[in-house]
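Next comes just one chain, in structure tokens: the form predicted on its own.
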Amino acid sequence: MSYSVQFTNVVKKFGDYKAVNNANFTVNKGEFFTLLGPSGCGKTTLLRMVAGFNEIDEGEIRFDEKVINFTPAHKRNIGMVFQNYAIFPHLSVYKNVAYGLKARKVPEKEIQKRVEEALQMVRMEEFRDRQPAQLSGGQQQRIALARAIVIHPDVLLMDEPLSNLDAKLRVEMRSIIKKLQKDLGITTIYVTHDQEEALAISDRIAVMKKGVIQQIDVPEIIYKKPANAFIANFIGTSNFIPGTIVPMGNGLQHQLTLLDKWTIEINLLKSYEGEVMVSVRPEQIELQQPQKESIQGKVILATFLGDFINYEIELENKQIIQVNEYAKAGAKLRSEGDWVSVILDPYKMNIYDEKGKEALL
């Protein structure tokens, strides 16, 4: 059985500082939900409140309709996977996985059955008699995962579980975790600072900054339509080009001008006039031979990266932007010093107010 997890006006203070500031959202039953943000943003603090490791200063957390603010951690039926694995070095793999069941006084025959099932799920059944010191980091993390799911938790919490693994193993483990979570249907709250990991593994993502949730949405929307410039900059790579907006009449139609050279007409979400930040990702920019009345720039660095070439382009205002040209488009390596036209697609860009706090498009 899994629960939805509801956060209502949740606050956690350390002195005068609000590490979590008025969190209001719901993690749906069976959902893989990720808390994403830089170090110190409050994501682990929020996770620890769900686990019962941190007290809740204001607001409520519910499992379905049951308020769990004052429910002791050991009575919440939560599975927890930590960054440092937290497996017992003096116990075998089997005994590590069985530990939580023994603490719950589950009958021995049931323990054997459930431990074997859990080890099979993480593909570690052949290592049941090994000691943790005989396992690799990835294998130890699988044991930590098996120990968390063997108790049949109502909610699974994972705190930076892959950060200690090398890049290739992280990709392998996140695939295992995602498939396992889908098979079991456990409501999962996952904490990470790794944007690629969050995009790859999540049903929905909450991006946090200084204790405040900035945006909650599916990975595609988080990436393509960030709610503010912080998210656009934190998730992947974005170029920010300054521009100006002028209303055209009384409606939502406006004129956008970039670098005093490129002008288009666009419809905004609201009426606005003044300076703006235009955000566009490297793969959303096209490079062409220099043309009049277009944004132009000079190639100052070209890096071949297999399926695409990454360019650093210095614009006429001396700003440097990143552009990716993909090999499947027949791109040939441009030489450093070449001048190019930088072609922007109005349907792929994002526009924010001058301070980057609000999306206008």
Second form
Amino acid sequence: MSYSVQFTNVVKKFGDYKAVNNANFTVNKGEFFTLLGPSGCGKTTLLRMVAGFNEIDEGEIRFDEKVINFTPAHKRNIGMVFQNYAIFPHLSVYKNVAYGLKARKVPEKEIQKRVEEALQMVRMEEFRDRQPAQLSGGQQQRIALARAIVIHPDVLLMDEPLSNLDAKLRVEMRSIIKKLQKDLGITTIYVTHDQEEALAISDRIAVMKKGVIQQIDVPEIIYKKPANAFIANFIGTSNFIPGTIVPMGNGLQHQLTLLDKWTIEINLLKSYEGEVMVSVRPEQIELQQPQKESIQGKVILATFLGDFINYEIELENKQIIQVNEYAKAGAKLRSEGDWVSVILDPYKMNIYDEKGKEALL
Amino acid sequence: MIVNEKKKSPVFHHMMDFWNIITIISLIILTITLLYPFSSLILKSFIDKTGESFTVKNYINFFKLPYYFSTLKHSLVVCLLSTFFATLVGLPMAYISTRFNIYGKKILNLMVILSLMSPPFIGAYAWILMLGRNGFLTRALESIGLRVPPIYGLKGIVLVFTLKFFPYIYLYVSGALQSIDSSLEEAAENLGVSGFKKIMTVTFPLILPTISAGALMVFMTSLADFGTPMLIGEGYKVLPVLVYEEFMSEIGGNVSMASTLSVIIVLCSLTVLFIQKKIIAKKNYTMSALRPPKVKELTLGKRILATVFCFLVALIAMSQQIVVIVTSFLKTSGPLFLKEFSLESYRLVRHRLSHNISNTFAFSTIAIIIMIIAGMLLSYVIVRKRTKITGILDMLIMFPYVIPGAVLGITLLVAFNQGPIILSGTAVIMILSYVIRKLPYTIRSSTAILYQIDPSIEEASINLGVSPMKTFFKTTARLMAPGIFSGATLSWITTINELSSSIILYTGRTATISVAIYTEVIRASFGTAAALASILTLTTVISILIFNKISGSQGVSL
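Next up, the form predicted in complex with its partner chain in place of the form predicted on its own?
Up next: the whole complex, starting with the chain shown before.
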């Protein structure tokens, strides 16, 4: 049985600092929901409030209609996977997974059956009699996962579960977790600081900064339409080019000028006049042979990265931007020192106000 | 919107409740058994002989009268010399045994631990048997025309302390030397610094905090030891001996002067502790060797030489036990040992002193059970529920570390001889002093292991549906066991060997083995003393061996 998780005006204070500042959102039933942000942003604090390890200072957390603020941690029926796995070092694999079932006084026969099932799901059935010390990090991770799901939790919480694994294993575990979550349909809240991981695994993502949730949306929107410059910068790579906006008439039609050179007409979300930050992803920029009436730059570093080439381009204002160009068959590597035209697509850029706090496009 | 400002969620309430109760109970017990006695002691030190008026005369007398003041100077000389020589012996031994491939390292370690764990005054007693006025070595040397000056006085005390306490330096420093990652010394060599210069610029500075911690232990235990200077010091009187004499004097002890002296000793200990902490502040490097330093292969000749050096020192340090065990099997005639083997001494012990043996084991067993339970709960409170109050608790528990046994004995006796609680002459007061004095060992090693247990292990258990209380006993306590056990072993060994507070607190009914050894030596009944000492030594050895067997490690961690 899976629940939705509702956060209503949730606050956590450490002294005067609000580690979680007024969180308001709902994680839907069966959803894979990720809290994403740099370290210290409050994502783990929020997760631990759901688990019952941090007190809820203000507001309410609800599983469906039921307020869980006062339910003791051990009675919340939540599965949790810890960053360092927290495998009981004195218990065998089998006993680790059976631990929560024993606490629930499940009959021995059923425990056996369910443990076997859970171990199968994480493909660890042949390790059931091992001691934790004999397991690798990835294997411990799977045991932690099996231990969390075997109790049929109402909600599954994961606190940076993949951060201690090497890159290849991380990708492998990522897909195991995602498939398992979909098969079981458990409402899952996942915490990570790794934006790539968050984009790959989540149904929806909440980006946090200094205790405040900045944006909640599906991965594609988070990536393509970041709500502010912080998110644009934190998720993936963004080039921020300064520009000027001048309104044309009274409507939403404006004129954007970049580097005093390149001017386009553009419809904004609201009326605005003054300096702006234009954010463009490296792969959304096109490089062409130098031509007048366009932004120009000089290649200062070319890095071959397999399926694409990364260029560092120095613009006329001395700013250096990143551009990724797909390595098409027969395409020649641009040389350092080459001059190029930098072509921007108004439909593939984001415009923020001067301070980067509000999206204008 | 519902704002919960006052209401706390019950889970925290529940958890806090149990540990709060533990904290409060511990604070109450410590107030009664430690704070109250010490306040009484300090108060007593300001009250004149008649027991009526307030005075600072005791303190003035202490600094004015050479009879009193000389003992402070003597104590400081003894402690400084002992610390110096113990370091001089322990340091090179630790370096040689960790860095070179000498033979029999495990045996060497065991020998060193054993010489540390012997009853405190057995060394003095054994050296008197060897080099005293009537010692067999003295006589043997005289018979070939060599006159050695008698062992009594300052040199005897320093000799015994050096041999008994150098293990602190040896064990501490060996541990530290093994935890220096080999890359550090390799980096020095890579930068062109090697040999002695490398040791002085890299190795030595890194282990300096450890050396100072070991030296502190030597200094403190030398300052606190009462049995050794009592037996071998003769005219050279040190502070603890003076305290004992003032307190126990047959012409009616001077309790207020004894209290004054006690306060002064504790102040000395605290000062030394403070100085050491000041010196090593900011110099504590947490090191964990990813690759332990290489053990250097020596050429055969050098290897034998190094081995001989280490074992020679260890043997001399252990000679006390050997002498005691051998003489315990000798026939005696009054104070004299005859050249004939017999079990007479043991028969006498069984006949006359068996209750001392049962006392030692009964008191120590009760004390160790209390220490294990208290150690488990208190270390959890101190580590996991850190607040200002538990910080105070931590300080209070560790305070007895700097209290010499004789002082603690006097303190407890002064407090519980009269007033609301009377415990003098009971087994309770003996057990109480053991628990107060030896609990820090158990607490220290329990907290050390608790710091290594990730709190998320407990959270995982709670998260899986086991209540916080059950989680503690099912998971945390279980994982703490090795640390508790190792500390408890040390507590146990030092408890069965305890003399300096027992000697103040015992009555005929509650006398322990170590008290009996002391009184037997004073009565010149050397055979029975030797037999009792052998029983203690054997118990100690067996305890260490059992510990090693169970833990699979090489020795108790200090």
